[in-house]
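What follows is a single chain, given as structure tokens, in the form predicted alone.
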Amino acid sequence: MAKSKSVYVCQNCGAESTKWIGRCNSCGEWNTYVEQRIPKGPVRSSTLERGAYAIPKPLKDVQSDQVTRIDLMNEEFNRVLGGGIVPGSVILIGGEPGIGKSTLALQVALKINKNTLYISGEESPQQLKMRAERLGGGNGACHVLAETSLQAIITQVQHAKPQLLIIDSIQTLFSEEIESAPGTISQVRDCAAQLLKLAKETHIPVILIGHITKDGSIAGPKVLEHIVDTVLQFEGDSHHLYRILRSMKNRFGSTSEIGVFEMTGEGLREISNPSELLINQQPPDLSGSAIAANVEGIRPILIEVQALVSTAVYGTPQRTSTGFDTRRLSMLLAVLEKRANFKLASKDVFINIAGGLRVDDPAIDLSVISAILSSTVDIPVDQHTCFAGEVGLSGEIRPVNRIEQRLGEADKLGMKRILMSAFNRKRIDPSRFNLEIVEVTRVQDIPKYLFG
């Protein structure tokens, strides 16, 4: 009988050690090493029958068939995937608990007119039935199975031959060939590899739902993201209505597309024009608010930036932001202090991106500064004015990309004026837009354009 040996594996990054250590030398996390037993004998890499080995052939002799994507009956989901799901592809969806991963997967299984097999390792068939009724009723083409054994799942797939396979979630599966608990590094890696082999051999597309760690990355080894064809991240605050489905990796499409959804009692609703919902939600006489012409991926979205500046009660002023990088906020406040001579060192400053969105586009710098100035002097900004510009450390307003798309979105939603960098002017044709374009070069000029 082949003996087995023990190895300690970091559950955060997958690093191995011959003995237990408190802090991982690779990723720096504490108390993440777990003992795993590895048999010395040969281990089969897959439960599928191997058959004959493939023979390499010249690339010019490979037949290039026209691939027909599967329509998921969800415009936003199709947009992120690049027009639908490719047969034989493996898609990994990650996100915080309660963000809507399982809801989106079940909605697809109910709407798509294909033979779908929904594998759940977290819910019973009765629970899935209750959720399906809440989402709009059952679909005769959708079959459900509560199972966590990978070997049993592969047997059912080979017998049922579904046109779409959904696994909820990859961390709950376990392979009987691996002597470790479900969710460990070796189990997640082996189960994902075998499901990938199953998808490529049978041309059945697979959707995997994955958990995330406390820092927001998908749980399991980083190799899991390299195994799959597409990695999608669900973003948003579970306490707000709006969700963003962002593509982090896509072998069959662009990674610049996003999908916007609204969480309702009947499931996730597609938002075809999110700008209309994210602005015009306030009375016109309130200060501390500015509209930013933001771009998420390649999609322009107008968002509302809110700011509150008040006298600090304690000795150290607070710098708090929701949906915006706090370190960038500190940099913008320093620029205002140094270049525009606004004394904010003794003020509490709070920034909020309305709708619970998280924004990384540097083009909203101009709207953040405008909202801060509006709150400081307590004068509202015109609701028909929007902003698009990056602020540099010298106080200059730098140009931003995709300026024509930002102008087009602002024009479509009824904006009358836009403040942007003067360096962007040469890239656009102003006659195409019904907008007053105000060119700004320095931070110290912004109060003149805002308040006269």
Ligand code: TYD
The other form holds:
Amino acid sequence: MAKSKSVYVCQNCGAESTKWIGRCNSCGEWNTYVEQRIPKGPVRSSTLERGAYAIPKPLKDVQSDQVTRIDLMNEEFNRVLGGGIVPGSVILIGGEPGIGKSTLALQVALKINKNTLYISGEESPQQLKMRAERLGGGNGACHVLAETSLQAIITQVQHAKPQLLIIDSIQTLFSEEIESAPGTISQVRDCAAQLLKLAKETHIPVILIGHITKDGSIAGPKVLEHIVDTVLQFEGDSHHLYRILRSMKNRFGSTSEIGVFEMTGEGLREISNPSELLINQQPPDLSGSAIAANVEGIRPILIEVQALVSTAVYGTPQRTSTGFDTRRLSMLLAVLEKRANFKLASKDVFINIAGGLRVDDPAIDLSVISAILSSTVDIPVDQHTCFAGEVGLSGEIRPVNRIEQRLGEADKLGMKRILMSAFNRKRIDPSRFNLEIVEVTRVQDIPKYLFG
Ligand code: TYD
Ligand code: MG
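Take the protein just shown as the form predicted alone and give its structure as the form predicted together with this ligand.
The complete assembly is shown below, putting the previous chain first.
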């Protein structure tokens, strides 16, 4: 009898090898190879099966069908998806355990006025009921099922024909056709591919929940990103109240969208104006704090940046930041040292972005520098001043995008003055804003504007 074949699969990146190896050649991780048996019999294509050959046709002859998106009754979620969920699309919501993925999905299932099927591999129907009661109950159109077998789920979906399917979570599913444990790469990949096929055939939109840990090491979401239509990342610090839903990939909308939520005792509350929450908690007359006029996605948000500069106790000064790239912080400190002659080499520098947010917009540079300067000389920055500008290596203040929106938001929230790059000046009409616009060209000029 022929021996059944097996293959070793890296649980981190999905690479395959005929032998066990200690370190993956493709992603460099150690001890990630797990043996998997290849079932005998004809090879089955796990993705869409090839049917009759299709003939290429001119793009102009292809009928475009106007899709009507399904309203999720949740403005922030809708916005991130690009205006609701497209029928037949598969959406992956990834995030660390405990961040609120199940809460968000159940909340949508309870609120939307469509037939939904919520499949949980982690919680029993009783537990879901308790959570639903906490979230304020539902409208009766939400069905729950505790199931982990993919084949059983597909049968149920074909029978019940829901208008929205939620799977919590993809790591708990297993396909009977694959001989490895739930949560392994091949299970996750195959289950997702079959659900994609189901979604495309039945036009039922599917929301998949997937766990990732801080270093992204658990099998799943990384290999799923290629399969699904939309990848959303639910992030935030579980100790903070704010949660950001960020779109990482979207076949049906832009990827520069974010949704902001607050975790409350009754579930996630939508925050339509995040700036008000993020800047109003600042006590006046404290040094080391500056407000950035940022743009997250396409939405302007005012964010408070806090800095603490103190004399280093140990030989090597510490440079730590929360919510801001540490390498960028080192660069800004080097620019301050070299161009503005601020001696920071023997100082510890800590940066914190208020509210537990993580910021990538380079326009925050100017406020980081201002907060550092303010903490160094221990003089507060005026509360009604905000900042928008990127800092270059030669100490120049570079222009930033969407300056009008930033000015509009600053004006709306009662700011009186904004420091920005002089190069941004010609693109705006200052008479539209009730703001004093200060143009800055070089880092060395900032102290003059801040402290007179
Ligand atoms: P959960 O949605 O289960 O997280 P995930 O599915 O991402 O693992 O819950 C996240 C946390 O939120 C949990 O620790 C309890 C808390 N929580 C609230 O604070 N308020 C609520 O109304 C609910 C339902 C949960
Ligand atoms: Mg959960």
